[in-house]
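Below you'll find only one chain, the form predicted on its own, shown as structure tokens.
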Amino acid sequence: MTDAAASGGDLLITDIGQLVDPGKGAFSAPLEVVGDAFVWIRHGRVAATGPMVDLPGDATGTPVFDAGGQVALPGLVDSHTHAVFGATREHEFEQRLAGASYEEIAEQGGGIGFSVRDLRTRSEDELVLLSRPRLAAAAHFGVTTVEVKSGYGLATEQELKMLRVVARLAAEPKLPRLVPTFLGAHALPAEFANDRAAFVRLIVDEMLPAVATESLAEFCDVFCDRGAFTRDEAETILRQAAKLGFGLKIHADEFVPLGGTQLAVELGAASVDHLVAVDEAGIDALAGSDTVATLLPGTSFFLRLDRHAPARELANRGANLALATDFNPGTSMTQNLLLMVTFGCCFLGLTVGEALRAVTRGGAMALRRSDLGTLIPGAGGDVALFGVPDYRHLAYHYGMGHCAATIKSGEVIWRQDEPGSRFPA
């Protein structure tokens, strides 16, 4: 496999063994698979794709990347992460192995509260240094776009600090594209334990306007569940966010259904995430709606829950699905989005094609990015190349470092055989 020199957003990827594209069809529609194919990228956008025999003559002169018979997909989209944090929480993992639940750990001062106390002690520069390699590792799995939430600050300056870290890292060309989300309503901070209404007012009256003034986030998210925020509190925050121009997201129905899913659909949210405990009313609301159901099977797995989101029923009812890592230090410590493809098949009942669509087109829809997650002409020039004989191996041969190269807007941001590049332990 040969690499072109710096291409300036122009790249011709040749000798692709299988070109796999979800296109813009229905969630359960078959993937489009073309053998012996090319992808031609001009000025960071897909100019043309197809079999090598149909390669346009005017592609001559474009820097060439020989895929060597590998499988190509659109760059993967991880549409739900908490990738900016300080300390890790392996001690909580050990507590769960001993039988402690998520709620019990939180009641003892762990969980989100632990990460909040830790993050408040760290500088912006330190968080940049800690977060850079974590985000770079996502590209090792073919990920070209990562949504990153705040929510470990839970105070105005601390939340702004987190989002400024995301903005600084978003400007680094060798990292995946970053999509920032404000999650000030992640949990109730200790200093507001006895005055929930005051914290909601702080978010509405101070945090949201401050984030909007600095243009630090594209979305506003709220955790609407037991132990977090009520449906009414979530609605108050999200309606104000919508007035300020934010797109909307909701963490909902992870532990108990509080109506967050229905609220997401009612408000036209881009996505509603988790849904392990979604009820029939929530499924009814999602069926055929434009709100994407973002499912996080790695979190259910890592929390050792005895159930998973009802993906099969959601898909059968016409919902659009995304799969994401929920990468965070407590409940899903992984950047391996391909592992979520396998989990989506084995735990959630999805087909390989559906699971791959959920980490490409589905993830892009959850971020309202119609130019991502597909390789149709005009789409963003994001491509992930995998050293497998058939695209189904991406789910079948699980947990492996199959990605050979990750290309964002026509530029190679990572390749496995690059000097000094190593698959992350």
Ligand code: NIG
Contents of the next structure:
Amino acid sequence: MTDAAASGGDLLITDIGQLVDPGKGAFSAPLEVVGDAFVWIRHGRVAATGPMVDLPGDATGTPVFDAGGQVALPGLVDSHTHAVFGATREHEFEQRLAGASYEEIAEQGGGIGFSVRDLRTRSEDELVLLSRPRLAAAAHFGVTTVEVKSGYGLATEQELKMLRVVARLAAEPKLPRLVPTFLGAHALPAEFANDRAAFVRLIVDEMLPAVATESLAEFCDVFCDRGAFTRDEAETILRQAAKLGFGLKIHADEFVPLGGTQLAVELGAASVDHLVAVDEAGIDALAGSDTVATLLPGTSFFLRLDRHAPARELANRGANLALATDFNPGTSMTQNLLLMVTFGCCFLGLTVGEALRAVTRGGAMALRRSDLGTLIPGAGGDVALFGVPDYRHLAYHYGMGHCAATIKSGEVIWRQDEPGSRFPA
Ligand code: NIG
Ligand code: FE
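The structure above corresponds to the form predicted on its own; please give the structure of the form predicted in complex with N-(iminomethyl)-L-glutamic acid (NIG) next.
Starting with the chain above, the whole complex follows.
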């Protein structure tokens, strides 16, 4: 699938110190580095890349962007966020620092429940205003595509409101490309506390058809875990979603394995996300399947869980891996996808090359977008430029604002040295 909006951008990026395309090669193969390189983007798509000496003659006349020796990668893909929300939840961060767990806070009415009560009081316009700078900040880290989930509405009109916010922001040229996901099954809302089945029916009979009618989401996700939805509830919702044409995703095995991972593979889901508590049966199911294992090491870090998803075993068994921020006000308050690259290395045991593949091609696969996360000719013209001497600094020199410019479909959407540009945000 491609963007209708991905047209028009013509740009010739010259004098790239290291051109690295993690979209090429096997997941664990060393990355290929091309020195003194160019990327030529025509009509918003990659026309050619290579060493400057091979620059095609017909590229002359294209507006030039001099990279000044910087490192270029395909625009990064953040394939799992909850970036539309109202209030932040720093009070819960302090509660966790004082010893409370995420699940305890949720049981006491905090967590997702807090964000739901808050979001229901806010207008669509207000949510657009709050979400715009939060999404713009992703581009400050080289991110050109962001998946955004609903799931803080949990009532039909409220979920539609959230997704309309995403649709409005998706039309803004200076923001990253947005991919909307319907996550009505994020938590059981208080008004259905005594009737789970009725809430599942509401999702199946009312919410999913309404979201489909307005074409407001590409994917449907379910939070399948202790304290959220069961495997059978997830299956009921996702089978209906598949019938209506949605791609599928599952939040699974964050706290306990309920079979959500196996269900994701069985249903041909695009991704299964979290996997901190995945068991051998889940790993067996993922090995060699097309369902991407999306790992969110920022969440384990921020929740102070002392365990992480078994990335090394998954990679060794041939699973496709993505890394994402899980950006949300409760469990992962960051848009910094490069930090997930460092966490992928230090907490999950990935190599720098694997971690960079996981935030480019891996993220793109989790969104079923083979034209993103790579710079092969014909791919979307998304490029991230970084002011580092060597691409390995993107993992090694961690937590920094290395990104110098972010280009989406051949258009510069953010530059660090632009007047009024802010970093970090
Ligand atoms: O992916 N696990 C469920 N949902 C989010 C948390 C959302 C929240 O706490 O607001 C997650 O971590
Ligand atoms: Fe999530």
